[in-house]
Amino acid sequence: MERGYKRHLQAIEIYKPGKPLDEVRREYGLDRIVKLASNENPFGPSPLAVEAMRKAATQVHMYPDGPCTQLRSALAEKLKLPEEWFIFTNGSNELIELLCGAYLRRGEKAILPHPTFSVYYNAVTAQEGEKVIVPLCEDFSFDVKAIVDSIDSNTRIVFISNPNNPTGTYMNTEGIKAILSKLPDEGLVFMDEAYAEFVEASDYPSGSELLKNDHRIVVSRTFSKAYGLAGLRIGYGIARPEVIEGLERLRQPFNVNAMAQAAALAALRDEEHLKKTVENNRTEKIRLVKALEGLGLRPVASQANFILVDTGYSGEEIFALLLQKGVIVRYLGPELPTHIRVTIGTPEENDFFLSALRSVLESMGT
């Protein structure tokens, strides 16, 4: 029987998340499992956020605050931006879908570095936009010249995951400005800053600062990574009011639940928890890179809370063997056949991963 849904949707690959802990525990009969696959905060949410969720749980019989009034006010104060420049979404994914739904017509172009976050491709396909794929450089840095050369009068969105998922590489301020210099006035640069809290590079561009001087920027931020609220699905966008208006017309009422709003507001106030998270990431990244290089592997320089590693073997096989030892990492598919992506965990989690990886490599003849 012929499928009933729109034919062009057949080009969208169904997203496959990392294996959940319970599934791996049941499948392999393991007592200890370390998940380093989805770039989550290894320390979990802030204790203040947990307490805020407990209090909010007593009010879940009521609809949430649609405009996220308190969170909007707190972020506007923190970032020194007008409150009307914000939109709140059910994770960053919803913002990406709203952007394409509001601003990308059939046949119009969206520029996509490759590889990058797969949701961009799917959102463009869903709107029947034309995907302009621009491969990353050999070292996984952005090919800014190729991106700029790809821009024409029909370009409506340029997606820049910054730092880029799954590579951890980033585009500097000069790169973003070069893109803006060629972009049509009706075009938009989507700056996805999901991992911005972890960046150490001095020339990393702040999308919200660039937005003060250029209306063609949409910034995406999330509470899923550094703030440890991935399970609550809460993100936000920053853009000029005239851009926000189009997004708001598509946003569903009450799209961000009450517990997520309460937790995010509390997490913003817990600067010590964020500082602990970022410092652990900094020190453990240095240690992990050194250890991986000591094993003869090739990690990609990362500005995020994960490391892309060229194992020199089948990434799918490495993934499967690590799984048997209780370590969940991310295999990225045939386009990166020898690579795995590893979230930076706690020192104990990273030690467990390194021990398992050494054992796997030894079994493969390294």
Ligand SMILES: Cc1ncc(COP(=O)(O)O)c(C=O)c1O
Second form
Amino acid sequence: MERGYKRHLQAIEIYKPGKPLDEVRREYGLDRIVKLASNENPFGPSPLAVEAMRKAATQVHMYPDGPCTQLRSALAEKLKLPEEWFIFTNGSNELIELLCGAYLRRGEKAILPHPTFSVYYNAVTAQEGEKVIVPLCEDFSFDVKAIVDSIDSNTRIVFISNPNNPTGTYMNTEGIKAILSKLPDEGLVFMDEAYAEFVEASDYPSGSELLKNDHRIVVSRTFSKAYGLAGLRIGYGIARPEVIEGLERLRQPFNVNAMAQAAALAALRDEEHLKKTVENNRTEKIRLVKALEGLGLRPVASQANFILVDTGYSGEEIFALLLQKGVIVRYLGPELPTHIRVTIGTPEENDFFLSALRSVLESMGT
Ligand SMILES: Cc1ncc(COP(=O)(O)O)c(C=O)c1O
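Would you mind generating the form predicted in complex with the named molecule now that we have the form predicted on its own?
To see the whole picture, the full complex is given below, headed by that same chain.
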């Protein structure tokens, strides 16, 4: 018998989270830290969600409602879809794992536009699927033709982060339809709509609409981004009941905790908080892009709540220098050596970031 864990798991990088804020504060002797690294809601959770959690806290001696009955019914009503088309998960990350666990057999292909969200690669590797890497175009848009060309009879899952993390670029309805026209009947398109609330493009496809006419779509949504509940870990999938069935068989009975369910239900009803979040993102995105361009940098056009920007310098160095000034952004590794990704914050946070960036760039001799 082979010793230790399964050998193929060695290909999975252990996730390295950023340093805890307190540690950064102590290490650099900082008064203020602005975290713009994980695409969280800069306004925090909805006050209604916080209130709902307070109430739910008194009941946590009991197991949560496994099927998330109330949230299910609220979303089914909102999206005008049957309740059986939903599955609730411990963050949408869990949905990605369930999808690969239930549908991707060893050696079957998963198509990954590249670069994209890291969790997809790991979920495919964990199931010993074959990763078909399809680079984005030079301007970071999806290369729809190359994606379609790479589909064959052994293709099981096509991952489309829409908008894409870390680029913020999106695929339009036409692109999704081109993929569906080539995809085998047993294939699935994973439409990850983690940032959908922020999208402004008029030709942005609605996964849940397309799903009405095509059983090969799995839509992923989360409460971590626009709804400001990342710390609670709650997301959901929408798919046809025959697809949901496979996912449900793998799901832990009580995968979504009670506080998360209560908060998500309240957050869903707080339209004002969502509106404020989306509106801030819209106006601040315009301002940030202009300011970044003014600094001589090249931001990528984004439909999400973050901006990928080419600094022209080492992204790792810029990241480290910004950190010393109390701004945490994301460096994306050697494949994007001169870029950083920055979450769009409140006007004050963005000013703090811009002033730190300006001084970092000055120190580098621009
Ligand atoms: C494209 C994409 N999908 C999913 C997630 C994960 O979301 P959750 O917090 O729901 O697991 C993220 C988070 O960064 C993301 O960028």
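Predicted model only: the values in this text are computed from it and were never measured. Each form is matched to the other, and the largest set of C-alpha atoms that superpose within 1.5 Å is called the rigid core. Positions refer to the first chain, counted from 1.
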query: Displaced residue check between these two forms: residue 18, CA, 2 Å or over, core reference; finding: yes
